[in-house]
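Form predicted on its own, single chain, as structure tokens, below.
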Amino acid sequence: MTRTRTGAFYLTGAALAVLFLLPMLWTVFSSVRGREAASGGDGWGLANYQRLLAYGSGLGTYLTNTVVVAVVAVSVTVVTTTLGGYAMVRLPFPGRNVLFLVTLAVLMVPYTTILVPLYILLGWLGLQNSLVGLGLVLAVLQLPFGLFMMRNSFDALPAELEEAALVDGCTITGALRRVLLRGVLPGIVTVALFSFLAAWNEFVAPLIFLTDGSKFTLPVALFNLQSGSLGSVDFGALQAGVVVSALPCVAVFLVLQRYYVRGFTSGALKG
């Protein structure tokens, strides 16, 4: 690569970085300006965050609700798609390829079309207006993509690894737990990361399935804050809420990014 091309490469990268980071920096900047600054005045401080903490049932309640929903969704998605991906590759049951294609076809269906059946199903299970029920719904929405990722992750592993473990005396469960899970760890982390981001930022499903204001997740609480009262909108507190909502996603991504990259480069996209 010539020096001119190298310079153009870094210049383009820097321009894209500024393009993506500028809205985030503007949001952080707006969140620490005082209320008077919203009307054109000056002022800095944490007043926006203080009003956000005191909003509704309290910021801590909304954060806790969102964490509970995300934990349920990630746990159910990871366990079911890991076992399902293993079964799709290692267990030669009839019709597994057809079943996999049907699962992929679900990705083409807008998830809003199945919200009503899911609402009725939660009523039968006694889980309406429940954080656990909402977590299960969000897990269901992530199952097709998760199963796709885990099937390809297991398919990328040599069958000799499992055969060697079985020869050494492991059971199928033991070989899966002691040998195969290490090989598909990047795929598991990728599924968990996508499931977490989807559950954390989901808005429509919590708005439909939760009716108790004290059980609202953070996106729904921010929407109510954005709606305001008597036509007034607290933009400062809203920007503070956006920053608080984004921080966990950024932190989780930075911690897991090396597994995430490996998940896409070690055969997770093998079709």
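Just so we're on the same page, rigid core means the largest C-alpha set that superposes within 1.5 Å between forms. Positions refer to the first chain, counted from 1. The structure presented is a predicted model; accordingly, all values stated were derived computationally and were not measured. What changes on going to the form predicted in complex with the partner chain:
- Superposition on the rigid core between these two forms places the CA atom of residue 98 2 Å or more away from its counterpart.
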Given for the second form:
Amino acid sequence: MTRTRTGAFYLTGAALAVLFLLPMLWTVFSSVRGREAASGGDGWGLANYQRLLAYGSGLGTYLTNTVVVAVVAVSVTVVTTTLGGYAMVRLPFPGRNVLFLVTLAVLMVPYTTILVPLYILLGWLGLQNSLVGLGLVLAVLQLPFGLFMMRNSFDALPAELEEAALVDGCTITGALRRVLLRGVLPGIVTVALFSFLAAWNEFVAPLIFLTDGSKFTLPVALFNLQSGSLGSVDFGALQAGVVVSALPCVAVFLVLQRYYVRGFTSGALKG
Amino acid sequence: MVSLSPPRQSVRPAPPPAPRRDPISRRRSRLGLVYAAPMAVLVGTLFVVPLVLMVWMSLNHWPLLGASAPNGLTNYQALGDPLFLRAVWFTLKYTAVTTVVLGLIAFGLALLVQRNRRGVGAVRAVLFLPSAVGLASTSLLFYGLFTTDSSPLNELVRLVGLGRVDWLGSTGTALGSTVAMITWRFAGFYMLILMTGLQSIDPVLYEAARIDGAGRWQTLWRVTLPLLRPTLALAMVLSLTGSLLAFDQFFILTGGRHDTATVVIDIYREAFLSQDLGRAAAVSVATLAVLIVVNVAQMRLIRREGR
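I would like to compare: after the form predicted on its own, may I see the structure of the form predicted in complex with the partner chain?
Full assembly next; the chain just shown is listed first.
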């Protein structure tokens, strides 16, 4: 195209990039501005982060809780959809179409509508106010996308790969473990990535299922900080908290960008 | 390659003239059941059971604490509650505005970044970046932008010489502010979906349109939009469902106060503030029924238009 149109593209692109980055930059900037700044004093430093560290049960507790929930959700999602996807493609069993349809139905039924019965059910199962219980619920929400992705991944592998392993004396499980897993690794990373982000960022489910303040995940703890349940709102600490909760997501995105696109192009992504 | 025959023949000599199923395929099918079991158990326990339980709960008086008792369809009176109807109206308004604004902006962005050229990857990445940040974190971030006097938004307003704007104060400003925030958060997400759609259109068609002397607008209306329809429909389904179920943004930005309460916030209120789980379940059943009808209708539409 002409040079002016190329120029227009770069100008628009740059302007948009700045516009999209500004809110984040402002938050990072405010998070390192000391409290004194408001009263005109000098104030650069980590005072906001120090107050955040000591907030409530402590930032460390909330971070650990969030990590526990994410690890449970990601590992359960990856293991069950890998096994399930493999079975769907290579081990025809009675009822697999029913299972596939029921799992996909999770997409059609937004989980916010079943939160109330889930709350009761988790109580019956002794999993209320439990990080593991929360992780399991979040895993179920990721199963449709995970199953779809893993089924397609196994489907894309040539059947001869497994046959060759069987000829070489592998058991079916051995063939899956030693040969096929490497082939579906990109699918596994994509599933892990999307379920990690969903679990890390989840707000409603932990808000409802976790009743004990020391069990809160980061988003719920920050919400409490914002709604001022412990006195007036500490904006500095809140902005520091937003940075802490967003940082892993941004980092993961920058490292694993191409897996996002993979998730999109598979056409099974639910927003 | 050795042979393309089914694995059972490579492991064993030719099977006897087949009974209904040979032992190997029976073993594989049993193994399949074992492999699929964890998923079946999870989906059964934490999806199918709650779904059934929800319908049952909606037919009972079910306090947060204490025993439940059957009470027929009484809970469904919650659907006539003025506060609920207000929430429905607000949710519909929010959904309509968000879908239109977000759709137009995302489409514009997709057109901008669809061509591969130097530096376009960086632009795409920056525009998509907010989508990686959680909705709750985004809401907390914008809460600071909208409410603190030291936020750049308010300083800008002061610079222009206007008085202080209460970004979240009235229903209207809260709606506008939230839509702006949601656009920031999701524009890159929908941009990427629409971009993959745009890139899958055969370039030959554009070439043909050019030869036929079609201008840019004509090409957009006659070639791009019709071929992009399935992708546009997918994006619209996602946006509609997402907005109809909005919770985080209003719960955090405005504390879910009555004039900005959405349907899901209303369900939350019935359940955990009024402590009436039966009524909450009734509202959930109704919401779900409507969503399923909407989803099925949309699927039909997509399928018909796809042809």
